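Just one chain is shown here, as structure tokens, and it is the form predicted on its own.
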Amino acid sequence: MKSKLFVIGIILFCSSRVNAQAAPDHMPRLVKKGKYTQLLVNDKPYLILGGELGNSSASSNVYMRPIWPRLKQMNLNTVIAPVYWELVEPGEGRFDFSLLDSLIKNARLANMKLVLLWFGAWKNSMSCYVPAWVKTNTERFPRILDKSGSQQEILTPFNKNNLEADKHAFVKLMHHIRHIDSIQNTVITIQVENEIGMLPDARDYDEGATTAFSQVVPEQLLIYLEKNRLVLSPEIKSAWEANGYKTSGNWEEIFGKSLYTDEIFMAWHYATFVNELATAGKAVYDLPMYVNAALNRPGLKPGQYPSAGPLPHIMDVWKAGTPSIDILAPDFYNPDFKHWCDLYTRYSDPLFIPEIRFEKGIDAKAFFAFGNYNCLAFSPFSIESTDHPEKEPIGKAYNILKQVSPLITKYQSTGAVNGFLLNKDSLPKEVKMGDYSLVVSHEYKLGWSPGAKNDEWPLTGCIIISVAPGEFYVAGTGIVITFASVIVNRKAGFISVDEGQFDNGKWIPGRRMNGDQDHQGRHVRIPCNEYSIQHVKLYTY
């Protein structure tokens, strides 16, 4: 009996690790199809519809209780949560990770999935969270000296002792990880560190910095801005440019000496940091991975404020710097939100909003990014703040959001999904589908609604989806379309405008819009404060 129990055990022992093996042939990652990036999870595309928590309320299994149900009440797919070193290593060489298999085990019981943020070496700029072993020896893991010789709360990214106990931890985590999930992928990506950035000057001067910044620039990024030279950003070219397209010679005399320089400087080394991290953990598991970037506001100069991270301006010294990292993404609490997102996929690459701040309005800017464009992630911070999340407007946005992703995926690569925001001082936005010309405008505009007359409008969006000739799905919020045919002398009409609902991916109809919804056949239309799809079939005559 025991020889029994013992072949049995071997056969359990030997399938669990072919198991796990296999895992990682369909863990989550990055796919390319045409210009287009999918995030591909239990082999199907997935947009990431989450919600950041606060800083603080992943560090209590206790105070975690509450939040999910309220997470749930507000339909996200994908909860964004921080990993901090300080409590995964509180003894160097300790590790406790029993945070961390809380919320891998309350995110499975709520059919979610993770994006984990780890707070390592820095977070807001800052060290804040390092483990205190950490803190407390400043010999052994120097900070950065700001022009006066005044430490910071920063580690310089110049020590290798900084490097190795971080990249340490990192690899343990991901160790961590695969071992209890590789086989479940509840954890979908991994952001290292939080909103790198350089204060309160624009580089460390410290005196590994000092030596390093009077060092030739490194081969791997000139080579990269060789090979890039006609598609780098304005401000980078514009400074190579000014030196005469230099390939050798320390960072002034490649760049110029200016702030200016300085940033590209400590991107430089910011990144190659990361990158080492991101290398190390991908070894281990490999996730996709992104770094996060608090935007720069403008008219501040770099140092004045969180300079140096992966911004626009420098976004090429950070791609050139970080082959393991697969995104670089916007942190948003700036007001144009259409030109921020403009700047992060101007050269095709995915958009990818980890943070953005929790107010009126994110309901439009998520079916814009979704439908605009190549977005992968949206994400309001503190998303467990509310008191009513039942009543919450991003919650509404994605229920609808949730129903037409399949679409949405689906769709994108042939240039089929348009999106739209707008506000009270937007034109209408005219848009080529097919044989047809759509008008987007804001629902207000029509002057029917009392809120018309407000000084403030809400701002509101939709998503377009063309799925056959003369076939549309309308998603969104405060949007009215009117259709035109292209062909000349014919003109467009309804055949049926259908409100309804996707069931488990089937098209489930529910009211027919004629009448008055529809304005006896003149526009498609969804009332400010409301969300729903629109099934929209046209003719010509």
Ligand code: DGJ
The other form holds:
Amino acid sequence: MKSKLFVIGIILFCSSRVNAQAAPDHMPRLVKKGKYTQLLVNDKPYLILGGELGNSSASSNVYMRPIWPRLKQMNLNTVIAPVYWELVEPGEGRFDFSLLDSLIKNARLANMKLVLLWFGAWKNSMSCYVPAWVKTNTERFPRILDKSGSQQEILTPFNKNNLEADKHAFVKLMHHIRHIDSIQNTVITIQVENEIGMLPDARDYDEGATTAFSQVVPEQLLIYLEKNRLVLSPEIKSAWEANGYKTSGNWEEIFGKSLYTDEIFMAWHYATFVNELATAGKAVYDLPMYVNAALNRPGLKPGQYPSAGPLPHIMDVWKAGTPSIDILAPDFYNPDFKHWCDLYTRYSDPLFIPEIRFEKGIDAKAFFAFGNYNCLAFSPFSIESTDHPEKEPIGKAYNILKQVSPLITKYQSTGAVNGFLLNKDSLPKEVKMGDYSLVVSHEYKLGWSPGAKNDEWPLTGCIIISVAPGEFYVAGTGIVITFASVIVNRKAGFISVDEGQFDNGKWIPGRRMNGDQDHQGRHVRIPCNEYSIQHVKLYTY
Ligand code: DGJ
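One more: the block was the form predicted on its own; return the form predicted in complex with the ligand.
Now the full complex is given, and it begins with the chain already shown.
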């Protein structure tokens, strides 16, 4: 066992999640810069200022036609759009990529990139997008069985036919993308499946599942646990610890008898299924790939929420089972944005947000995500659903973010970028950047705006980038910042505060803000509902 464990350990070690090897030419790829990961598109760091289409929009070209200008008005640089297995392979072995071809053509016309969602075997737990020839042949393509033995409309991951059929279609998709897009690289990333999750029980009771459940836990997972013992999620660690840190045994011997063990078991089998698709797909065309998760609600047990997806408490199982998947990504429909972002980044994994509810405050969250978490992608769901794209706060935030993206990606690895998110209850947030201490507060804290008397305050946020000693760019909405010198007996003052814009990376100053706008040298302020970039130069006296 020991020597086998060693060999598998070497394999795991070498198959790093983020491509360490030089990718062919200009392929979109992930690279590590310091402790952060960057997505390179056309060889340059790229932040996805995205929006995900509602599920059905991309299934009709006619429906999509009026949507493209709306996306443009919101300053998106990337559209996240589904590719539906049932429409791609309507008959077994008969492929039709015409919808995808139009999507790519129209994205190019709009000067946008695409992230494609493979709606294959699973979409929000269910198998609603599998082709009719799969759906109607449950003998050949068996389903998950619940505890009572009743079939669910969910393909079981324990069946080879299910895997091979899904993989075959996915590989065809990757061939097609390579064929039509390897020069222009409009497609920059692939999501494999969508919100995988086990329902209505914590595990599958199909025959294949029951057999697998009694078998030993695969060495690949045990090796991972051993190797990462000090940085395992507390949930996995305590289940393993409570059962004596065993290095062999079946699932219940290793993790104990509980619904949580059922979830770990399912997570492993979903993960290895997905990994087979990703490995085969990448062998054809090596794009970055991720898997997304529906976040679980507190207080529910496995089986009551879509379980076994790449959730923080079982991320280790996913990481161990998916060396070909680059990122595990959260979909945000829960409150407590910071809590979940912290969980997804606690072991320095990159944050990629393919979905977030399209609601008030996402503009501020975008500033926070890119500034605080070095997020790779931000993307409100059903982005086309607005009737007033020109007024959408997210569009205004993206207008600012697209201008400062080169600064963010240039300075993030040196720790010179910070992001803030503020609501009515937020205490002023203090941060040291170089020789200055900054205090960032909600703009209403000044008490100057009539809105400050309202019960509810808008969520606000900003990014601060330190580009040289005493020189900062501040980009955001609804914030006020004071600066102090950290040098004993010295105070900080503004040489200048300029509002302005970046045009192709070149700073074009606009208004000089050294009077009322910076309160005669006391603070930097961007009022609520306004979006701007300000260039701040400080001195000490
Ligand atoms: C999350 C899913 O991933 C999306 O496809 C969509 O179903 C949304 N939920 C709806 O809120």
